[in-house]
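Listed next as structure tokens is one chain, alone, in the form predicted on its own.
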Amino acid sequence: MSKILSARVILSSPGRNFTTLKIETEDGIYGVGDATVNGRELAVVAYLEEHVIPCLIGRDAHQIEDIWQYLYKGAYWRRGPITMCAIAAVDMALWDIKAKIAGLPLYQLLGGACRRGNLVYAHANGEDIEETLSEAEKYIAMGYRAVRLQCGVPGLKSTYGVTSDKARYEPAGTGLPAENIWSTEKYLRAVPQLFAAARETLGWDIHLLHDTHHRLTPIQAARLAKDLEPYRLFWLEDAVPAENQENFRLIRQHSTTPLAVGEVFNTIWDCKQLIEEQLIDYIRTAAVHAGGITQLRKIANFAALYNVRTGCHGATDLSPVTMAAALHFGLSVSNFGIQEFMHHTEETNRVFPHSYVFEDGYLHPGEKPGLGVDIDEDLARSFPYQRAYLPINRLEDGTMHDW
């Protein structure tokens, strides 16, 4: 038995806001977990400090499954991003503690490695096709085997995924939410041109991905997926808003382009129909948003029954703690597909020193006991929280649209 002695939330902003939970046991072992909800960080802080942490003190840190069920079922008000991110932070920290006590990297406790590393994809973006492909070539030269392509749309001032900082993409900004203008018609004309040029320039040995960011109707998404079939995408991501899982059935009826979704999902119930009816090919739930490693393993095992593979969300609104959790998880599951990998700022990397490494297109979590990631609390305090919002999206006539 290893009793939980204390737990505290660390809120910091080394380039962007992160909510981190640190749990310590009576024998001096501690673990860290990520609880970041982009643009709603303080909501999770309150949930943890006022409701969760008091229930943890004195419990056996080894009872990960029981504590997960206690926090999920005991609240009565289940699911939702705030609840599930708070549970995820506890879950990650407890797995970190258990693996440290065992003296093993976490993936060994999860069943051992299924491959030599996790295939990852980079983000290449530009104002036009030429700039996007130039950025893609830089990543390929660095050893990446898979690249997500996002390109400016002619006639639109700004486009999702396109940023002046080519090393990373951070949509949240200080002040009130920024407002962007969107045109589905202009977008649908531009994307096939991007991928036609990409295959001609980059060839066929590199995996290409694209994210529509929940902006299309099912029939629009079906049209795009069909138009992109000749270019053999690795996947088309978030084609439609995913609250209505049946939307994907219409896309599936019209195209064989692989489909990926799930970064905004919180539990296995959000993806149940999509998986069991084989309406998607990749499930993108993240450890931080879907209740931690414990829930993520259940989702992966369920998905494996239907030949659906994993593709965990990995944007910069997830701290290196979640990235480490995703890498240990991905290395240990048989139906791993690919891992999104966006580079954090140097400030973030200093606040969260970590052991995972990139080589030849793959990320490996490293061999340090536990998650292999830590938090420098003194340094974290030098980057105070700053309120930030994600932008909103409007159509050209002013109508609110999905962001």
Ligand code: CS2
Second form
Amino acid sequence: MSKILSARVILSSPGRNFTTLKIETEDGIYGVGDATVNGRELAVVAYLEEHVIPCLIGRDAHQIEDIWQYLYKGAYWRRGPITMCAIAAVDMALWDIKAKIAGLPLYQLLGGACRRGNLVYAHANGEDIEETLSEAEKYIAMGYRAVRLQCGVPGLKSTYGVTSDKARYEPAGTGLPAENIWSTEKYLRAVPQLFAAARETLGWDIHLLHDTHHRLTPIQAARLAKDLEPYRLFWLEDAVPAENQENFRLIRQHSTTPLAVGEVFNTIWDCKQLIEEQLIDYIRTAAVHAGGITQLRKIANFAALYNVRTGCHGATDLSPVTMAAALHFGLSVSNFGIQEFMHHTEETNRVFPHSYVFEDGYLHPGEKPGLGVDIDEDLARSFPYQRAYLPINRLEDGTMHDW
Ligand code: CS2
Ligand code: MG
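Alternative state: the form predicted together with ligand CS2, after the form predicted on its own:
Let's see the whole complex now, leading with the same chain.
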């Protein structure tokens, strides 16, 4: 028995907002969990402080599954990003505590390593094809074996995934949501040209990925997937919004380009049909948004029945705590696919010291007991929270669209 003595939420903004839960036990062991929902941070803070933490005090920190079920079923109002992120933060912190008590890196408790490390992909972006490919060449020179390419679209002022100041892509901005303008027609003309040039310049020994970011209709996505077939992408991500999972049937009928989806999903129910009908090839659910490591393992085991592999979300608005959880989880599952690795800022890495290391295109979680990540609370306090919003997206005629 390792009784939970206290728990608190730490809100900090080292370059961008992060919400972290810290749970401490009576024998002085603590665990950390990521509770960040980009653009809705305070909703999770309130959910944790008002509705979750009072129910944790006095419980046995070892009872991870029971606490998960208690928080999931006990809420009555199940599912949703805020609820499942709060549960995720508790789950990650409890796994951190359990592994620390065992004196083992978490992956050893999850079944041990299935491979030498987690294959990761970097993000290369540019205003035009030339700039995008030169960014990609930098990552290849650093040893990356996989790179996501996002490029400006001729005729559009901005597009998803492309930074204007060559800083790392961070979509949340303070002040009210920025309004982006989108044209699917211009985008659909541009992407095949990007990947034709990429294969010409970068060759075939590098995995190439692309994120459409929920912006197409099924037939438009089918056309893009078909147009991209000659360039053998590792995956085409978020081709269409996935509330209606059967939308992917149409894409599947027309193309063999592998499909990835799931970063916005928060329970196994959001992806059950996509997996059992083999409408996708990679499931992108992340520990922080999909109920933690406990649910991530259930999703991965279900996906394995249908030869669907993992491809966890790993953008900079998921903290190094989630990255660490993803690496322990990824190392331990047989149907691991790839892990997104978008470098956090130096100030973020100082607030969240961690033991994961990049080597030769792979990320390894390290051998420290637990998750191998911590939060420097004093330093965290020096970066006060600032309300921030993700952008919104409209078509050129003003129609509200998916960002
Ligand atoms: C993106 C994210 O990393 C990805 O694949 O979809 O950058 C996403 O836009 C952000 O996580 C939203 O907060
Ligand atoms: Mg994405």
